[in-house]
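First, one chain by itself: the form predicted alone, in structure tokens.
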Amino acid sequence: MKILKTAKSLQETRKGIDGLVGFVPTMGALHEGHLSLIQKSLKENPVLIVSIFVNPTQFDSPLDLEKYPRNLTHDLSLIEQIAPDAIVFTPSVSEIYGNTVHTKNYAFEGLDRIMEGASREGHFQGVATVVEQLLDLVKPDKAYFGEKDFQQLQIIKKMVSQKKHPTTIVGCPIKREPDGLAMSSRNQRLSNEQRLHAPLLYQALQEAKSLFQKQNATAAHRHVEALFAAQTHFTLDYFSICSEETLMESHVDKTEKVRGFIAAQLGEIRLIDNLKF
């Protein structure tokens, strides 16, 4: 495994590499989901190269920044027993903004201010900036995100479309705890008793969908509203039935790909799902 921690190394790296190349960014704090993405990758392309940084300008509180989990010596470690001859690039916050942390602006058609964008104002520029960056870099020819962040995959396609760039973004499924739970990074701050809670974001969009199937949009609404305002332990923050293409809720109906999106704090932890309906 090759550890790269500047751009100039990964440039020089990256001239001397024949053949497809894929590639997973990833913030770290690596879990079985992040795994997936990378044994993805090995099958369909004979380059492997992950990056792992912790993007400031996706956060839209300095605390959460703070209290993102980081263990780089165990996410190697990982990383190596499934991908020894990965490429593994690590690099600054000076190595991708260099002296000052800047987002860039994007024309996202609104897709950037619904679900986590109306609560996470910039997030997404932040994203589509950290990933412009690291495609012009990686020059991967394939680059893997999971479903879990489906907003965030639909938006980063779109950057990708817009900038002509040519690499083919490659959406995989979520996967999840034995009892339903999405992998997630953040899931390592919850408590005993909060991870005893946290699956309930899963049955209520397992609900939902059978509710969608069976009658409607809003009664699927009104129960997801119900079972969250019958627990103290949740504050719900939105619950959306939106088209897969547009990730407009309005006349959204069966005949289309459709997907239930759902988030909401427990504690200080603020965790997110989504299913195909």
The other form holds:
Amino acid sequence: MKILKTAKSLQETRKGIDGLVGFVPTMGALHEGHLSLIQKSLKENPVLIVSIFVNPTQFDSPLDLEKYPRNLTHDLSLIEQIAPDAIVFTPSVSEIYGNTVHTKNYAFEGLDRIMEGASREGHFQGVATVVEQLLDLVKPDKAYFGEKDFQQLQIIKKMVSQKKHPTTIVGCPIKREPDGLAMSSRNQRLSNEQRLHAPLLYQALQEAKSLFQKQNATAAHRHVEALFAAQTHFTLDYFSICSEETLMESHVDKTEKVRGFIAAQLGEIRLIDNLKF
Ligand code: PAF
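In place of the form predicted alone, output the structure of the form predicted together with ligand PAF.
After this comes the whole thing, all chains and molecules, with the earlier chain placed first.
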């Protein structure tokens, strides 16, 4: 495994690579979800580049940034076990942003202001800024992102198409714990008690899906609201049924490909999930 810390060393290494390059960008605290992206990239490309970079511009709260789980040694050993030839890029903030940490301005036609974007000011502008910068440095043939952050995936696809970036963006299915909780680096921060309650998010999505299919979106919404109102651990942030393509709620009908999206606060920790309806 090769560990590179500077943009210059990455660019030099990249110049020497001939075959297809698969790229898995991460913020570390790796779990099986990340490892499934790595496995998919290994199947489809002879060369794998993984980045580990906790991107400050996508956090709207300094406390959330500070508390984001970090464990580089463990991350590197997980990658080494399944991809001993991987190139791992672990830049500092100044390697990515220079002297001023800044966010670029993208026109996402409102896609970045609904759901996660409504709750986390500037989040997707920060995500797009870092992903564009990483794609420019890594120049991958394909880049792999988890569907747990489905809105992020759609926004990255839009950014790549707007910028006419040659990389193909590949979405990969959500990995779940046996009780249904979607795998996420943030799960590491849950207390034992919170962990017991966390599967409510997936339960709500499954029950809403069944009501949406048998009845309609209103019945699904009412049920999710009642489920959250009946307990005190979670505070529901949003539940939306949206078109997969546009992420818009207003045009949802049963002939469209739709997904349920949910976000809720469990103590200090914000969890999100989504499910194909
Ligand atoms: O999904 C993530 O881990 C991050 O948002 C990403 C895509 C690596 C950008 O920092």
